[in-house]
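Presented below, as structure tokens, is a lone chain in the form predicted alone.
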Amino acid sequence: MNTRRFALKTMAAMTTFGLFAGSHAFADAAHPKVALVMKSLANEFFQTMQDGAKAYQKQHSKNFDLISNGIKDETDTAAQIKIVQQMMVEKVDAIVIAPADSKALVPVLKEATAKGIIVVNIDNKLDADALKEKGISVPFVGPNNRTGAKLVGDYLAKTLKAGDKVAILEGVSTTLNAQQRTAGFKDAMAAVKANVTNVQSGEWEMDKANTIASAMLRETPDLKAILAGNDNMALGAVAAIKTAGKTGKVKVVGYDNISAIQPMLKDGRVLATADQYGAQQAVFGIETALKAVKAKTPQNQLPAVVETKVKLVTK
């Protein structure tokens, strides 16, 4: 995508939301401009997150403006970096970001903080070492992914016995939330002495997960369960199990509680998922950012973590 097309696309998005405010020096604290930068809006979870943020802004339109952007797919970190750069050009007061990569976004976010923009991290935690290397502190507002995944894994574990073979569909492996969910799943499987035979990245995507799950089922004919790092990948696993003629024989769990997973929870194709309140996650981040902007709190004095809730969802 060339720079001109990117700029036009960004402006079009702002116009669609009725939020384009033109070029100006930083807004006064009474009416700041907040940028929400997400991962793939093709993922229902992030669409839900955006919808929640837009509804919140509509209710509080006198208090702040919102510019919302997302990338085409989960791994397009270059496009997400360009969005952050564009938001600096637009002179936003705060950036609330769900980074596509835990390390790759840190340098451009350092640039943003150097311009006095408040940066708040949601969904996928930025890498602590990368932040330390750049000398910045960015608050993470969100749930404990390891705890959430262990809740799901523990529920699955009740149906397993020692030695049962299970596989894990991991999200994008360079993201901390993917790593933490895999760790939580492993914690639960270790407790019941299940055998994790395979961990592969489905990159959060349904089609990629479907392909990998199909291979897992061929390689391990006696596989008892697939633990998916998000519900998109769980959908892919369910389809693979159906194609393999193993519906009801291989259990599936997910994470996110998107609407598309609900029928599968009801009929047992998916055993459990975790609800991390996607519609509210961006709102929690926006509230943290607005509080900092209005109080003129320096970036390095913001809290390191603002933990939000996560709950187990079953039939």
The other form holds:
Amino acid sequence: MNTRRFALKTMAAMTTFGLFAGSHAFADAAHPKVALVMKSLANEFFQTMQDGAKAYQKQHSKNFDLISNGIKDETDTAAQIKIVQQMMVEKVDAIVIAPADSKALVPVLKEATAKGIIVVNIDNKLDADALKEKGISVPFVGPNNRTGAKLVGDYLAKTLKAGDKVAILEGVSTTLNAQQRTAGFKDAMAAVKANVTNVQSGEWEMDKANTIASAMLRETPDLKAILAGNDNMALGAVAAIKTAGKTGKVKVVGYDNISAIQPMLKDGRVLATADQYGAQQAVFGIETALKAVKAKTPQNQLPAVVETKVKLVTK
Amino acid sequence: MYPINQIRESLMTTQHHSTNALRSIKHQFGDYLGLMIALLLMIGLFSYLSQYFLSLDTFTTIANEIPAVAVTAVGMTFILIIGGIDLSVGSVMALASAVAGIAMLQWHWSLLPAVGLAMLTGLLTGLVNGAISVGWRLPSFIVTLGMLEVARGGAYIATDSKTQYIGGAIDWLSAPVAGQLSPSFFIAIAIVIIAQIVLVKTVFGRYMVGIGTNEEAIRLAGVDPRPVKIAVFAITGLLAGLAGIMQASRLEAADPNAGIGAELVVIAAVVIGGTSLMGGRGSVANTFLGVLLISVLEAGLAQIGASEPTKRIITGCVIIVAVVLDMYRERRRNRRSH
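Alright, leaving the form predicted alone aside, put up the form predicted in complex with its partner chain.
What follows is the whole complex; the chain from before opens it.
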């Protein structure tokens, strides 16, 4: 009796264990683990992106698992590198990453690809030269920030004439996104021969941008417009214009279409912004990664760029 | 024996200061003078470099930008005087403004209760900082480092990590009333004056200096330093909460990322003002000059369009030079008084 019970127990235990092990093995084959590595989740833009990805995972929970991570602030590159390393330890099948820095993340991503992990780049494009130097290719899924910024800049340009003075509030200058948006703004301004008198970094943040915008307004009393690399900085510029008593005289454009910008668009304090469909960006990245994992496409045979749409928002 | 001598000496020196008023004023003036000259030099330099710097606009804008840093720096001065430090002020600013934003936008509170709640939040974080570091005799550095994270997390939760646009309802604090100056500015000035009086003219102020100089001696003199210390942390929390409101008012929005790194700017301003990181010595009035110095530097560098790296290098150098000069000043004063 005792022996029998023991045997039964053992069998039950073994079956459970076996089933568990089996299901685990099964999971590895048809249930890939995708790691989403974000920038600052304190930034609404990335929060939205992550929410979109999580919603997508819920709908497709049978197809894959999602591990989502972010860093504390946008410039904390070291923390993000650590997260990528942890994801390698976790033996994920794919990493979808919005790099905090377009160059500094390349070496650790090379390590990941060397371990057979599919790496897909979203949001902030990795530096082409850095990738080439490390001999890897990482597909970029996302919008063209330069085209997007030009779209916004062109809309502003309709209200400007040749020689008008404008200033640009750039994001964190070391990021390609910030550089691309500034370049797009400059393209648009050059097209109407407006004069970009001042480009300074507001580090993507409202308070910093407010201080800088105040200084710009003092330095160039006949400034006609401020082009901000994101909406938070646009909000800072709007407050600075109000303080300077120049509401309505200096136009502001932003980028990202966050919810706090809506009242500004309505009453014209902000002329336009761009919507990059933040929520879908991570999803597009995940889709690209899943496709590659499923088809067992090697990293270096993935397309270099998968461009997503950018919409001009004026109301 | 030694501590009792110490306390007697420290009590004597405070007496000495109040009786020998002329000499004290001379010292004080000497302190102000150094910072004033530095400030004037800086203004002169920027006026030379930028056509528009030397204008009323520049100075009113700076005046309206400094209240948040100034009131936080007042609290930080007190904390440094008692030999502590508070790293959480930047996060507490963000938390307080987030709480105010949520109260106004989601619970539809009117401005005053929302501001009250925000300041209460600040006060609570300060109380917790003080109670924990005093109760368990932990270094305030590490306790407030913890609070830096906790308050920041709280701000993210409160705002759902989204910038909350509050709008005109909160702007009265920063809307110009007299000249082009805002209520925030006058409140900050009032707080600086009151705090300076508290520091030099009240028993509480003398206890703070005593605790920073030699806590054991204060205890042996029959004074329990713990309530004083907790009160100082609570005051700092309250002031950081007020600063959060001031900033939210100026930007008309509650930014969950507000005040990241503000603690360092505040500590720099306080130390430039000659307050010792070792405790026992400091002046709120000088702190205010330190705040002005940093703000003029920031505004001037932005106005001449200096690049980001240049800004950082120059700001860093100014901080170091200020502290080195302060050390020499202090040495000279010690030589004189002995």
